[in-house]
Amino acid sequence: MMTRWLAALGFYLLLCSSPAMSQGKPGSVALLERGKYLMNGVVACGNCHFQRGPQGEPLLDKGLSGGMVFDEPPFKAYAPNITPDRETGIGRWTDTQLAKAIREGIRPDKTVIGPPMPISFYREMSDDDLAAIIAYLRAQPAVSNKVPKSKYHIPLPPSYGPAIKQVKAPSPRDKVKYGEYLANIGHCMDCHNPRDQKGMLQMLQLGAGGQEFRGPWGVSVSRNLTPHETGLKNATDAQIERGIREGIDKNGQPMKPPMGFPFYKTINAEDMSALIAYLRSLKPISVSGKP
């Protein structure tokens, strides 16, 4: 079953590069290409925003129309429809409203977007990359799909921080800094940080992993991404890259979802090298918090 999902996702990513998927509203060719690269690569929005079938399989003809459920103790959340449908999606939202929702977690009606949307990481997204993602979303087919309202058993914050005025990405020449930037907009640590009993990320254990994810695949546990003995210390760069792109660990064993391997397969060589350099720079730590 999992192999069929991965094949279907890979086919969808191939479709995304076709002319039919590039038609849409505003945006230069370069902007749309950057948006397509990000969305179908490191940012991997479709990993959550695909509409899913009864066994969790992506419904490719439904695109980014949402509905995937995240049923956890702190919340039962549904990924929203982010196609340009005017009634059930984002078709009535302005670019400014979309930008504020993605990077600040505030909808046009002023309500706060809750988890698992990784707003705290998206706050690091540059103005240019944000514009590219919005251009890509505008270019997608509008799909009608009314998604249930998410329910939270924890209080949501009034905001995720002050309003964002301007963000510039670090230079790709600084591999570690740029790798950190890519890891942030790819929200790697949203899954690969431990959480406390209230679901709060433990930022002092950056990259130590240990979160459990339940789904049709059973239970998967996020890996330790630090250079600790229980993490990446004894893995080569090639083994780390294979893990990210193909979902095969250093021992040759297949990893489980929800990590978006078919998306990460499209990350270019320079960006992959930067991501690995950043992971190598992390403080070695185990999920227990011990060095």
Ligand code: HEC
Second form
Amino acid sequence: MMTRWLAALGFYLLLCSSPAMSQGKPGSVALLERGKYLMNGVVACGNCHFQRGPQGEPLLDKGLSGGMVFDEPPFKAYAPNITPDRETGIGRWTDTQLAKAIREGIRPDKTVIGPPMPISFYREMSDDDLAAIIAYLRAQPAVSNKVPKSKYHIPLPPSYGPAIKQVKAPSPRDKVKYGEYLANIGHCMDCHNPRDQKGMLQMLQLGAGGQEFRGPWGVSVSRNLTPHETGLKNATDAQIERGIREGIDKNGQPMKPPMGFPFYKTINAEDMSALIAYLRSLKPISVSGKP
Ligand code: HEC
Ligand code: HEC
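Could you output the structure for the form predicted in complex with this ligand, given that the previous block was the form predicted on its own?
Following is the full complex, with the preceding chain placed first.
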């Protein structure tokens, strides 16, 4: 079943790279290309916002029309429809409103977007990349799909921080910094940091792994990505790259979802090398947080 899930997703991504999808307004072509590269690659919003079938397989013709359920003790959240449909999607939102929703977690009606939408990581997204993603969203076909409202049994924060004025991405020449930037907009550590009993992300244990994910695939546990013996210390760059791109772990075993490796296939060589440089720069710790 999982093979079908992954194969279907691969096919979708292939469709998205057809030239027909890249026709925007004149002048916006580069922006749209960048948006497409990010969305079909490291950013992978579709990993949560794709409409899916009963086995979790993406429904290719339904795009980012949402509906995926995240059923956890603190919430039952549904990924909303983020296609430009005016009734059930984001078709009525302005670019500024969309930007505020994605990067700050505040909807046009001032309500706060809850987890698992990884807002605290998206706060790091540059103005340029945010604009590219919005251009991409606008270029998608509108799909009507009414998604139920999420229910939270925990209080949501009033905000995820002060209003954001401007964010610039670090220079790609600074590999480690740029790799960290890519890991943030790809929300890698949202899955790869440990969480405490209350579900709070442990930001001081960057990359130590240990989160459990249940789904149609059974259970998977996020791996330790730090340069510790129990992490990636003895893995080669090629093995790490294969893990990210192909979902084959350092021991050569196929991995389970929900990591978005079907998306990560298309990450370019420079970005991949920056991501790996960043992982190599992490403090080596074990899953339990011990050095
Ligand atoms: C880990 C899963 C996940 C990822 C990744 C994710 N989202 Fe979300 N998103 C959600 C969920 C769940 C909600 C609804 C939360 C709620 O009901 O408060 C949401 C809400 C939203 C909303 C608000 C829509 C509305 O109608 O209320 C927008 C816009 C959005 N996401 C866009 C994006 C974009 C763009 C990306 C990629 C940059 C993205 N999301 C990545 C899970 C995710
Ligand atoms: C939605 C959760 C999620 C996200 C997002 C995610 N991962 Fe993962 N990752 C996992 C899980 C779970 C596993 C282990 C899967 C298994 O054991 O079947 C894993 C495994 C890995 C491995 C294999 C390590 C080994 O031991 O061989 C690497 C490398 C990795 N992730 C890197 C990344 C990077 C880099 C990013 C961001 C671009 C990322 N992951 C984003 C959940 C996630």
